[in-house]
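The chain below stands alone and is given as structure tokens, in the form predicted on its own.
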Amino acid sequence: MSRPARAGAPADWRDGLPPGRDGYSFAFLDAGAKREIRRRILKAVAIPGCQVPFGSREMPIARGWGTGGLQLTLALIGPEDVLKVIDQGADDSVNAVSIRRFVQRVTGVRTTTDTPAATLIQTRHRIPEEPLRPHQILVFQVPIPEPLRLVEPSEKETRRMHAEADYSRMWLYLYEDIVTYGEITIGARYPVLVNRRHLMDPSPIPRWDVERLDRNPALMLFCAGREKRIYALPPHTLVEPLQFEDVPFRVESFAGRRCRRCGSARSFLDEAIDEATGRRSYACSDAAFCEKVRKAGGRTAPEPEEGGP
């Protein structure tokens, strides 16, 4: 998989990429791991939704802070990539920054706040309101890739189950949940079918989420660093929420709700308490997507206001 040396490319080059910064290779990662990472994403690829183990490397982030995202991205990007980092929906985190401000160090690619104009996208529980395109790959921070975990601790057992499409016990945890609380109360991780046959766990991405991942355009590659797996959504994977006839399933409600910057009532609301006075007050999760509104006079409520509990 590496790539062609361009014509007029500096006489440095190695593997057809270009030397990196501050004494590492590009993109940080040596060339053996590189490899080995993309073979495990062409297998996990190739089965939507199963879980594939690779060769987790030390990164110089805490093992729980993105080092599953960040290695795919190291080993996925090129020279003409285009870069951008979010979490939780927000570019300008502290985790979004850190790790941007890494990546375009190693490899000195282009960055951006504009989804689209991002050919890659590392992201932390959000996917963005805006529509992917075909020619992006959309990598997730995973912190527990078992969507099994829930109802069996044993990860032999979990690799039987799944081998077996045997999850009779999650449907069972489900029918517990609605019998106890009247419907299903899991909120981000809700557990989807990839191709009706792999149960995956989608990260923690709250439901509204889930629904944008069916059939979705762009690839959607997942890792967990500490866990050792990737596992991937090729574009337009059938992905379907588990839920029973009589209980659909369905997304968090912003019925009546603003967003308070730019007036927008179509995207994923962040709610905010003011501790003086108990009132809440909503804004888009998706900061980019926001500024975006705002900049094209998209806002048409005043600031929403509702009265504390």
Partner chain sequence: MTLPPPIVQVRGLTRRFGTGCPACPELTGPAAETNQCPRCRSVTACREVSFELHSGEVLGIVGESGSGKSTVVRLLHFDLAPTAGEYRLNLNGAAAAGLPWLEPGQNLFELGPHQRRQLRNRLMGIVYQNPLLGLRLKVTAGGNIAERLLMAGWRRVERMRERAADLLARTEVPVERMDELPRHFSGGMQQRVQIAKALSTDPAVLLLDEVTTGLDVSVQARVLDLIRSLQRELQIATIVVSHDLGVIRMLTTRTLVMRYGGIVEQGLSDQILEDPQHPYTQLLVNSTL
Second form
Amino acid sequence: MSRPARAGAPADWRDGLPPGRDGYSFAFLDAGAKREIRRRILKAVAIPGCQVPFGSREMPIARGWGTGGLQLTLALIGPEDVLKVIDQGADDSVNAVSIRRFVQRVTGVRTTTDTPAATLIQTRHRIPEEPLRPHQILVFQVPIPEPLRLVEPSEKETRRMHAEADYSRMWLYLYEDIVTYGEITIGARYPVLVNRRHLMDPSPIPRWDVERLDRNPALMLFCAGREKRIYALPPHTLVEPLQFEDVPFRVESFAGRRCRRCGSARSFLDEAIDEATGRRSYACSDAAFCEKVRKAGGRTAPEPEEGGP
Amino acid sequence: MTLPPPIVQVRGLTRRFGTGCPACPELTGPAAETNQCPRCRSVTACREVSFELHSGEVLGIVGESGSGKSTVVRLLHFDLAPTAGEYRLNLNGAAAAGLPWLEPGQNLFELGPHQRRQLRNRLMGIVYQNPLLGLRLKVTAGGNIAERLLMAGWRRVERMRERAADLLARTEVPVERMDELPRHFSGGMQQRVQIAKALSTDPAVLLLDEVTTGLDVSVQARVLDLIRSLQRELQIATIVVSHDLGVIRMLTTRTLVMRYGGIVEQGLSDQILEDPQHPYTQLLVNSTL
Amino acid sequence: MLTVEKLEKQFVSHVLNGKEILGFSPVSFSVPQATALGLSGPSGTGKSSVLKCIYRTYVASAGTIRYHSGAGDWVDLTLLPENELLRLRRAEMGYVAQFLSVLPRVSAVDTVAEPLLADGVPREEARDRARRLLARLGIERSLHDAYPATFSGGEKQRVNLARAVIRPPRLLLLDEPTASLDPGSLQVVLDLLLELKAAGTTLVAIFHDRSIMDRLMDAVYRMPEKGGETGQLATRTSSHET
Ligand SMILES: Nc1ncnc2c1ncn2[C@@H]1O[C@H](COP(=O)(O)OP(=O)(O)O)[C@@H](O)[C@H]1O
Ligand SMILES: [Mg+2]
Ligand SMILES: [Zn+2]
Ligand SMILES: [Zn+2]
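Switching from the form predicted on its own: structure of the form predicted together with the partner chain?
Up next: the whole complex, starting with the chain shown before.
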């Protein structure tokens, strides 16, 4: 991965040497582990959307709390990187904070909440609202990497389906959804077809973010720690949600609602219910974006990417 | 007289269950009066089965339970892999259109799994005795049909629903039950949904494996009538497997008689029924009279 | 157009430990196109079996059945591959069996129309022609849409005959198709068969009724006695030609 920011970095940082200040190797993982993960990433990038197995390591955080994403971050990060970590759009959730602190401790890199300022972003369940740029890397934490698990329990069979690009069972699931519920009920984890070839689980991002995967200029990497799988979307990869010709894919609609904090009507909103009054209110799921808009007075805001209804 | 080549050509079709030993061929089959090798205990479910199926023809396979009929059909549907044998299809232009990689005269058993799957979906329809094998009971009747259409690349919900409704109407399943789960259907109706599903991609070959076995007599009659009328209308080359000579008489023009995995006799169906040559066929015919 | 030579039929019953039952002693005859040959002989001499051998419902034990097909070549019906024989049956052979069998749950009109449908005649036209033929054979209109399984013997026979001739065959095999007919229907059937013959159909037939034999047949083959001497072919002057 050649990023201009790293052009001047010492040649040997890639191998995780020399040891960091506290006696750990740089970025916690040993050189062998990093080398393996990077090789797997290269393979994943070479076959966009295709799951590549890797030897997942024990991490000093519990599995299911982003160990996959963390391993990618640690394998990729260099001293020059600027890290952002979000959990469902928030930089300050316990989870995001502990991952950010940990990486910071074992690398000493700078961290940020500002999307454009980050070079490496680890995320759970969201893509930041502000457009990503080339040379940025977005690392997704993935609970279930296999999009076909929903319709087929057998690993052997799902592997066959991928090999033959036989996704009829997934299509059938969508068909059944439409005839039983009148619409496709999948919210998060909406299955996408990558380069018209591989079916991919985009991790539990909302539909709102699904369209933003398509031909995104940033490199997107996905990692499931528990299931030991890595997959990737190189910059500008074609990503299409599965959709019937006569039943188009739709993103969440907020029907004219605005963020109660910054007033934005063009970002993905979380719903909150006031326990006392029972009233519903809405606020940006991307906290850093919201803050930025608010500081700018709600008008001269950084424009969120197109993608809203 | 030059007739068009047969649609299906099967040569030396053999399927053994078990490790097998050099003595198997000699110690099993109609002559040995068993399909299980006394030496290695392997079962040769079908052996050296050869036949042809012609365009529009209905071929019967009759024989007692365990004689290998279903094995033959499942081999032809690629549900099972053969131990030996050749399997060829001669398709007309329309049927071959979606399968550009299919060479004329190709032994289909040599194709890769992906190609076999495509071939099966495009060109073959099967109806099993057990609806569990042919239907997803937790998927709507319409969805069962849609699955094959989806596999063939259909991507419009409305068009698939029209096709499913049309097929269900033809197979006498009330169209308003299209969005119900076949789990709640009667046995006869499940068989009709299976038939609709089998016909969904206009197959070149239809395989019917004991489709009426286990149904009530009146329901049997309705399903047989349905198959007959579809046969008249669509003229699909069909293989009908049954242990019931009545079914063979009603549906087929030519019949293979199987025993212990081998074909002991083949002929025109009326000849098999009225002038059986092989001792086993005679026994079969006499015991039903 | 049909030459039967030294045709023999032996049934081997394996159920009865290989017991051999003689179907008929060697049979030889020849039938020119557009003529009718009657088979005669006492019950049990194998007349029906000869017809079944020609139609290949029975497998001949010896001899040849050479047939000059519509395509213009001579074929041996005892050796012809099954699918070619089936094609001949569909395209140019008709057979009316002695014992009545009808398709279950198929109406009379559809039973008769089926060969036309198989030929690609549009459904309505086929049914129309079937109704006209049934009517001509004296089957009441009210019966056309009923199942022949419920018909009387004579009605079933006429339905079967109608089905066999709705598309005039080149070779028509008849096994006592008039056994249960009243004199009126008999005359109608006879007229129909004479018409077919005049139009080119070749007939090989078994009739109980001597008067039909006299009026329809151009020749009569007398079956050999079982295990006995050869049969005899007698050509006659057809009464309708004079
Ligand atoms: N399918 C058969 N199996 C065994 N014997 C048969 C069969 N068909 C006819 N036969 C025997 O062949 C002989 C001739 O019968 P058949 O052809 O019906 O004579 P016909 O029509 O002259 O009365 C009889 O002895 C009959 O029992
Ligand atoms: Mg007789
Ligand atoms: Zn906001
Ligand atoms: Zn053996």
